[in-house]
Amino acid sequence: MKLHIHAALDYDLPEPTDLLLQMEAAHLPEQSVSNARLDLSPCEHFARVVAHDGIGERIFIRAAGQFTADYHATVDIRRTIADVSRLRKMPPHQLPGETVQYLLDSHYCPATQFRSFVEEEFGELQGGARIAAMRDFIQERFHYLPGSSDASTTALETFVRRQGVCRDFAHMLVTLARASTIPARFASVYAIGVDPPDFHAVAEIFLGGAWHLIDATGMAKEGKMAKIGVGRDAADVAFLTSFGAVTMNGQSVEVTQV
């Protein structure tokens, strides 16, 4: 499947400010990027740096005044889709070293606080069957409500409130998976089916020796997502991180099938 992506940002920076931008689709074996163009307003510094786990790139920018970014790309998705419910969990001692960090708590994903809950709720299930049940649990018990959370909301708060947006749903699934000793990371993506259209967040779970994208909101399918980046949680893959005061004038995301 081919996706056409158009994303635009418009911010005001009252004084010279450092920004970390990550909004370009990653070049990966399972997705090829073509016709890519990123137009930025004038800035005094621009430098590309490798993103988390070597997936995609971040851009360090220093700018002042009005900052705009306009991104266009075509992404050809060639991802192999598996039935997650049939995949096995690898014992921790057999996991690749790079997955170990995704077993541990992170700022937004306090997994150790959920160990008793996952055993009580999902204890009879193993591996991918447990992950599928967790995904269904979140879709059925949590309410997708724009504006119901903010940048400080953790999975624990989402669990109590039973509502949130895509980043909260992704944090929830990542947390429950880690509480089951299954590596899980946060992925930022562009996807068809997201309502309202925006940068989207999903979980990526390590099962059967490979990573698999899972959208706990149920809005997007793995074969219709273009991956931007991954990390321990949303802090690692924000599309824009500001190291100073900023004001958003507007932003838009449009993803269509070619």
Given for the second form:
Number of protein chains: 4
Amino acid sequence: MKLHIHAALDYDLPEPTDLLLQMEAAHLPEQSVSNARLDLSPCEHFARVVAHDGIGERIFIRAAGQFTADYHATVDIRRTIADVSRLRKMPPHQLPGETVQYLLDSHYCPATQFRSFVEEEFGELQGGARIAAMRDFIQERFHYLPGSSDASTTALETFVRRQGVCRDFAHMLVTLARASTIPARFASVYAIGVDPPDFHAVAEIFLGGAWHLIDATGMAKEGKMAKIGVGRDAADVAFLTSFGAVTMNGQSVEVTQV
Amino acid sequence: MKLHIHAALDYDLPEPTDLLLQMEAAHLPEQSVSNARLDLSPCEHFARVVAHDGIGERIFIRAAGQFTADYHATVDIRRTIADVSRLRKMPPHQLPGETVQYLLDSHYCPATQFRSFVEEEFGELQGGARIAAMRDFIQERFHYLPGSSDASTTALETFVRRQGVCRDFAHMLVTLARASTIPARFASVYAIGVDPPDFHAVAEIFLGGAWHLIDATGMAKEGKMAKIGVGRDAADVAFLTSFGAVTMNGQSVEVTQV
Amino acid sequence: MKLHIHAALDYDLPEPTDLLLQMEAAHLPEQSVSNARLDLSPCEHFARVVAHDGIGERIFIRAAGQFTADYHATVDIRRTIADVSRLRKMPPHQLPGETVQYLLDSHYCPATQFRSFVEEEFGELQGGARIAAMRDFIQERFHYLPGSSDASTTALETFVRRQGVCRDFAHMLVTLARASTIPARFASVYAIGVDPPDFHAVAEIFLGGAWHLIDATGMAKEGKMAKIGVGRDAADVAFLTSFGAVTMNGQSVEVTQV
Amino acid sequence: MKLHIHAALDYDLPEPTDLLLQMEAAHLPEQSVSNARLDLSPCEHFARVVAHDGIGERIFIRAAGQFTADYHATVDIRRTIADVSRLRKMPPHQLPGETVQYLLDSHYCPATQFRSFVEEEFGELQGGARIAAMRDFIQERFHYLPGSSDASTTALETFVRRQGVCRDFAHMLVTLARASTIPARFASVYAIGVDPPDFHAVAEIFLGGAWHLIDATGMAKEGKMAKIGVGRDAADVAFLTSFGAVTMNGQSVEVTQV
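Could you output the structure for the form predicted together with another copy of the chain, given that the previous block was the form predicted alone?
Then the entire complex follows, led off by the chain already shown.
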């Protein structure tokens, strides 16, 4: 399955500012990127650094005035799709060391506070069956409502408000998984089916010895998304982090099946 | 300079529980650990995993009932001590990729919110001189007061309350450094001079191409502390993380200069 | 029904400090207080002021060193008990002006965030039937667990954690009621049935033109509690507010049916 | 001094919704309102209730579809202006009972956390001199920056961010005053000098036995503002509170000196 991606950013920097850009599909065994092209407006500096967990790259840029980024790529997705509900939870002491950070609380995912709820609500289910039930719980009880949350909204608030956008849905599933001592991380992706079209975010859960993408909004399918990057939560995989004032003029994302 | 360390934990686990233990001094070029011995009460499982940034190890344990850990070690410290105030800030685009996570907000260190304050208060200083001024600001204006904070206290609250314990002081300096686009992480250490004796926490700042330990409480000296582990904030380097209910019977830390 | 109340406080004030004390049963038509006696350790100042909504009194005290308060009283309760589930919600525009503050968010009761949840979960019920369902929801799904919350815990956190003490249960019901545009306030009471014996807190809901006490913990009965004071949430009716440092030596509450 | 006021609201209510409107200048001894006229679009219900502390009125409305409110009035201000810096703090035990609520923490004004800062920074000043110093501190160190805060911003965050709009400046001063055990409330006003023109908010401080308006932004003068209402913080005196979904089409405020 091939995706064609086109994403464009147009921002304004009143003063020379350092930016961290992460908008390119990652080169990974299960997704092969071709015809990629990133056009940037003139920058004072440009440096690539490897991103979180070695998945994808971040670009350090220093620029001023109008900043534009235009990205095109074709991504061939050959991801193996598992039936999540049948996957086994690994006991914590058998987990690989690099997954441990994904068991701990992070800013948007205060999992410890959800332990009692998770035990009461999903206590009879284990491993993948529990994760599938959590995904269904979120999909049924929460409303996808653009504008109903902002950059400061945590899973605590989302759980109460029962509404949010993709990042809130992803934070919610990540949080419930970690509250069950199942490693879970946040993945930034390009995906078919996102309406309105935008950068998308999903959860990635460690079950049966591997990571599995799960979209708690139900909009996108695991086999039709291209990973940009991963992290503990949205704070780690912003497509644009600015170390100074910045205003958006516009941005657009188009993902089409080739 | 040699430290002798003795730390003991005594906890109670009402049910079989997974624990993550990180209380051993890390093996590092600048600190050589000898005569180390960790005695644990009987455990169902025991597995070592590498810790954050490859510094130190975490141990996964599954246990029930009384859980005790008794750790002895001698650590020979040969850390090069720099005059922080003369060190140079690296421009973001020259930073190594692995330091980028330490520029971003984390749960206890919401650095972005402090940018305006930092610019106003320390705007005329750069690099190490700015960090030294921040350390002095914290040391002079904040009170070290055991019991004045708890596990949920963030640098936002510490900044307002002007009091806290070592972890709050470390979070405060880490936060102000990141608000200046200088990478900063949280280090858990054993140190001479901590009163009352306990696990200690300090900031570690990336200046002039290397990490430098700084204790904003002023109690401990960089050359007289042994690193246990590092992370984005206290959430990443707890000496004991429990994935279930736990109560403390007692704990003690002794660090002596040999 | 008569209650005999005995409550004793023993605190330490390292420096001369202003205190606000509210521990006496209020004189109200439905509860008649007799044989009341409040013995205080020597105070520099002492002044009574009327408390929130004219219910009960607060006492301003200035004291230093050991501060003790010993209160005895007999309260004759003749409260009319309604079947809450049959009471009618008043439309907002017919509410008395003094109830309006009890529709708004307060610190511990961020009701607005719960509107979507309340609509989804209790949308088919109205007025008293809805309040009764909310009380049952809290009683069934939340665990009364001393030590599981602290003075900073809001209804947002209680909703996630599913555990707390009486003040958390009261905050939870107050919050869900307000989210349904039903006035709700927080009442501090002495009650039979509280285990372990302590100051108790319940919700008070405005239905059918009158206020009705409801204990979401299920421990105390409306007819067996004596009101001390009311407020928007716990911040308004602390039995002791100190405008300076204070440490507790001990405190005790005994309520017996005469 | 006479002010002419014109304020207009234009909102959209997708469903029949209860609204609480508080946009009329209050009738008070020190401000006499004449030629007042409030034109509303058709409403299902309309009921006036007295507002917080008996200052001004709130109007309960039930409406659907487009909701508009157009208010004209002339207000003659004859407020006695005191030199705040010379006013005396009343000791807490001499405060009138109705001011006690304004000593306590409220949602946007978590004063208790600021006690240590206030003592350290303003400890040598008392009463009005301390309030004047706090006003100057805020005016000098904080930036008035429209868009830099939102409806969830508390004084804790404002203190860290050093920027905000009028409500944040008012919350900041109210919080610092309460942290000094000086009663302080939040006042919603129409004022000359507000740029861009809008509803304005200031602090009102109880000193020398009376309430005194103080604008920590420095934009408006005590003698050139008409009070709409007061409360513990912004939550109590919103010009429009909606108990359901609402979207703004537009709103405007004009205040001119006659």
